[in-house]
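Only one chain is included here, represented as structure tokens and corresponding to the form predicted alone.
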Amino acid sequence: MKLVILGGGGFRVPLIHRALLAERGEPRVTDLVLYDVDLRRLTAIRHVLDQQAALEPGEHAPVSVSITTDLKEALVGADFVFSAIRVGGLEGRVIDERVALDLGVLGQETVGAGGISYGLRTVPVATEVARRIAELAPDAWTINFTNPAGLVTEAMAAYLGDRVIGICDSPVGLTRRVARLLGIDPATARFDYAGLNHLGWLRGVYVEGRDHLPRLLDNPEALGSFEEGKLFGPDWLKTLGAIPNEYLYYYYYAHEAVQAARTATLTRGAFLLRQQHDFYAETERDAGSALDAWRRTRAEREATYMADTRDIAGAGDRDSDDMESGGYEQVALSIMRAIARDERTVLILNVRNRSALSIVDADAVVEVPCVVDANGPHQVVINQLPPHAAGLVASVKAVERATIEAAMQGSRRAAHKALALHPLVGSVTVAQRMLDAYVEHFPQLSYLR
């Protein structure tokens, strides 16, 4: 099979490649094509992959790797497409964060106002990519990694329908951590999880019809021993009667999150920009050390994930178990195996709602458990969200819809609406100032009229 990674010069591509090398069974990926607009980054990642293949050759014939800056060349004949683009690069993320913070608003790239700016830059590019995939590889399945994942997946679905699937590893990491605390094999459990990307709640852990989550919620010591318990506090989780996705920290502790971001030496985007600049520069100077440099950089990246929120919550450093997320690459390959080999599996994915959640329409992309087989994902029956969660999901979905409208119609009014309606902005005036600043900083937003 041919797999194409759009954004192939991205830092996390070696994780996908390593997972491909370990694959067993047929059919399997034999041709890996990396596409990017930045040849320098492509070349650096190619060095990492070559060295990784030499050390971890796998049990099969090696995966053939090629790089290209020609989108048509990349897409023709593709069986699967991974979309992992970043319009504006990490430099753009830094601006997204800083503009918002200067106005006293969280600028985080998915749940914060920065995510709207990022979405406004990304949707025009992502929808054009979707159009090209539909034209050049109509039978391909597209797996979207690009943030804001739910919003971008919904925009791409206008061209690709159900053949685009959004993924995130946060729900998988959460369910694994909870299962470990409960002494349950995750493969034997049914997880009642629902919401939007980075805005979901785990409401139940069922084994043979019995919900084991109350057992954890009634144990304050165990509840405070893992990542989400440290972030939110056992009392709040007990009050909710659920375990929220870690990104809900930015909603439940919005004031503290803004204060932490404003007092941090570097925003997350600035940290990653500096870190990855050093990695690509080191690889350019010494290509032979590319894999070692990548491993060091990745270890630092994982250890500092959401460090500002953990500091303000007093959660301390990440435990090694908590750092073991679901893994984007493992989620994506599980989808590929299920579709290509008809190996039925259950995954939490970003897909069209159909009738899963009553509070949004059928075409809205939501994050829910799905059975995946040769025909793609199929939502499973889930419990409806309680009012406090349903209200937040409906509000954020309205923001996503306004962002897509702005991007597709070039409407500055809709962009202002998206920012003003965002639960973490809280002011029509601040939203206008923020939009003016984003348009001033980003030439990509000149289409807004």
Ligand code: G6P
Second form
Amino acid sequence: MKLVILGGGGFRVPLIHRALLAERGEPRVTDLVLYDVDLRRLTAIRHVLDQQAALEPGEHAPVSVSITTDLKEALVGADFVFSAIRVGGLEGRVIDERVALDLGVLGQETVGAGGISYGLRTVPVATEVARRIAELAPDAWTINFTNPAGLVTEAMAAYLGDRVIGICDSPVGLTRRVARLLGIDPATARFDYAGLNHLGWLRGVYVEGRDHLPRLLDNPEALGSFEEGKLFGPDWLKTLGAIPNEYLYYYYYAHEAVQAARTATLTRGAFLLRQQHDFYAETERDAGSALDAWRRTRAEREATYMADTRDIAGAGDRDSDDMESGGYEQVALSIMRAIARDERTVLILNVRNRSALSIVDADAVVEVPCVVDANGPHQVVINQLPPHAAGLVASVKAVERATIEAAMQGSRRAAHKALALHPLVGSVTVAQRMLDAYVEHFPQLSYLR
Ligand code: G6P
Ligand code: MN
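Take the protein just shown as the form predicted alone and give its structure as the form predicted together with this ligand.
Following is the full complex, with the preceding chain placed first.
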């Protein structure tokens, strides 16, 4: 099979490549094509992959790797397309964060106002990519990694329908951590999780029809011992009666999160920009140490993930058990395997709602458990969201819709509406100032009239 990664010069590509090398069974990916607009980044990642393949050759036929900056050449004949583009680069992420923070608003690239700016930059490019995929590789399945993942997947679905699936590893990480605490094999459990990307709640963990989550919610010591428990506090989890996705920290502790981000010396984007700048530069100077440099850089990235929020919550350093979540590359490979080999697998994915959640319409992309087989993902029956979660999901979906409308119709009014309606912005005037600043900083946003 041919797998194309759009954003193939991206930092996390070696994770996918490593997972491909470890693949057993057929059919499997034999051709990996990395497409990117930046040849320098492609070349650096290629060195990492070459060194990785030499060290961990796998037991099967090798994966042939090629790099290209020609989208058409990349897409023709693709069986699967992973879209992991970053429009505006990490430089853009830094501006998304800074502009918002300077106005006292969270700038995070998915949950914060930064996510709207990022969405406004990304949707025009992602939909153009979707159009090209539909034209050049109509039989391919597209897996979208690009954040804000729910919004971007929904925009791409206008061209690709159910053949685009959005993924995120945070629900998987959450369910694995909870299963571990409960002493349950995740493969035997049914996880009642639902919401939007980075805005979901685990409401139940069923084994043989019995819900085991109450057992955890009633045990403050166990609750306080893992990532989400340390972040939200056992007491709040007990009050909620559910385990929220870690990104809900920005909602439940909105005040503290903005304070921490404003006082931090570097935003997350600025930290990653510096880190990745060093990695690509070092690899260009000394290609022979590409894999070492990548590993070092990656370990540092994982260890500092959501560090600001963990600092204010007093959660301390990340636990190694908490970190090994299976990773987003495993989610992507599981989908590919399930589709290509018709192996039924349950995964929490970003797909069109149909009738899963009554609070949003059928075409809204939601994050829910799905059974995946050769026909793609089909949702499993889940419980409806409790009122406070339903309200938040409806509000944030309205923001995503306004963002997509702004991007598709070039409407500055819709872009303002998206920012002003965002539950973490809180002011029509601040939303206007933010939009003006984003448009000023990003030439890509000049399409907004
Ligand atoms: C998690 C999130 C992703 C995010 C990634 C990296 O896996 O679910 O959406 O892209 O972390 O976050 P970072 O802050 O390191 O870019
Ligand atoms: Mn994610």
